[in-house]
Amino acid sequence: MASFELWIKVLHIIAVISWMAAMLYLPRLFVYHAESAPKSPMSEQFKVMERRLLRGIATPAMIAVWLTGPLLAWREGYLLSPWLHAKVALVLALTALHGFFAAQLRAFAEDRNARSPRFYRIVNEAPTVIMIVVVFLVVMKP
C-alpha cells in the first residue's frame, strides 16, 4: 500500500495539472470573450464558461495545491530548502495572477472589460512562464 506521502503527491501533482490548465486556458477565453460584442450570445456564452471553468476547476484545484504543497514540504523536511522558498514565492504569485483573472471574470460578467484581446494573448504567457520555472525548482532543486 502506497504511503500517506505517495498520496498527498498524486493528489497535488493532479491539483497543479487542473490549475494550471485553467489558468492557461482562462485568459484565452478572455481574448475571444475581448473580440465578442457585450450582450450578444457569444458574450453570454463565454460568461459561463468563464465562470465554470474559475469556480469549478481553478479555485478548487488552486485551495487543493494550497493544502497539499505544504503538507508535503513539511513531511519531506524541504521547508528550509531556498528552492522551495523560491517555487513558493511564484506560487504566490500565479495565485496573484488567480485573483487578477477572477477580477477580469467580474468585469466581463458585469460587460464592463476595458482591456483588449492583445492584452489578454500577452497575459495569457505569465502562467507558462512560472510553471516552467516551478518545474525547473522542483526537479532541479538548484
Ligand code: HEM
Second form
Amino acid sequence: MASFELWIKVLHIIAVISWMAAMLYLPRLFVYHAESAPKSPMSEQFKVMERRLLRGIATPAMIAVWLTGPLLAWREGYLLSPWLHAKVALVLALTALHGFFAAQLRAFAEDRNARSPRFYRIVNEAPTVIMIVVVFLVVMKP
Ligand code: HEM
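Having seen the form predicted alone, please provide the structure of the form predicted in complex with this ligand.
Below is the whole assembly, all chains and molecules, this chain first.
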C-alpha cells in the first residue's frame, strides 16, 4: 500500500473509532434520559450531552468515514469485491441508525420522547453487532 493510501487508512480508522464511540454511547445516554423526568435538570443536562455528542463527534466522524472508506476502496481496487459490498450494506444500516438516533434526539429535545429505557437498551446492541461484522469483513475479506 502506497503512502497516500496508508494516510487515508489512518484517517479512516480514526474516523471509524470516533463514529463508533458516539454510536455506542448515544443510545446509552437515551436509556438514562428516558429514565429521567421531562424538564428536570437531569433531563436538560442530557439534552446538552446528546446534542454535543451528535453534532460535535458522530456526524463529522460519519462524514469522514464516508469520504475515506470509498476513497480507500477505489484506490485499493476493492470496488468489485463481495466483502466490500456486504460491508457497505452494513454501513448503510449504521447510517440509517445514525439518522434514527438524530430523530430520537430531537424528540428528547422537545420533551416528546415516547420510548422506554428498555427500548433504548435493546437498540444499543445494534451498532455493536454491526461493528463486529464490519470489522470481520474488512480484516478477513471472506
Ligand atoms: C462506506 C463505508 C466504508 C467503506 C467503503 C470502507 C472501506 C474500507 C477499505 C477499502 C479499507 C481498506 C482495507 C484494506 O486495505 O485491507 C477499510 C479499512 C478499514 N475499515 Fe472501512 N470502510 C467503510 C466504513 C467502515 C466502518 C463503519 C468501519 C467500522 C465500524 C470500518 C472499519 C475499518 C477498519 C477497522 C479498517 C482497517 C482494516 C485493516 O487495515 O486491515 N470501515 N475500509
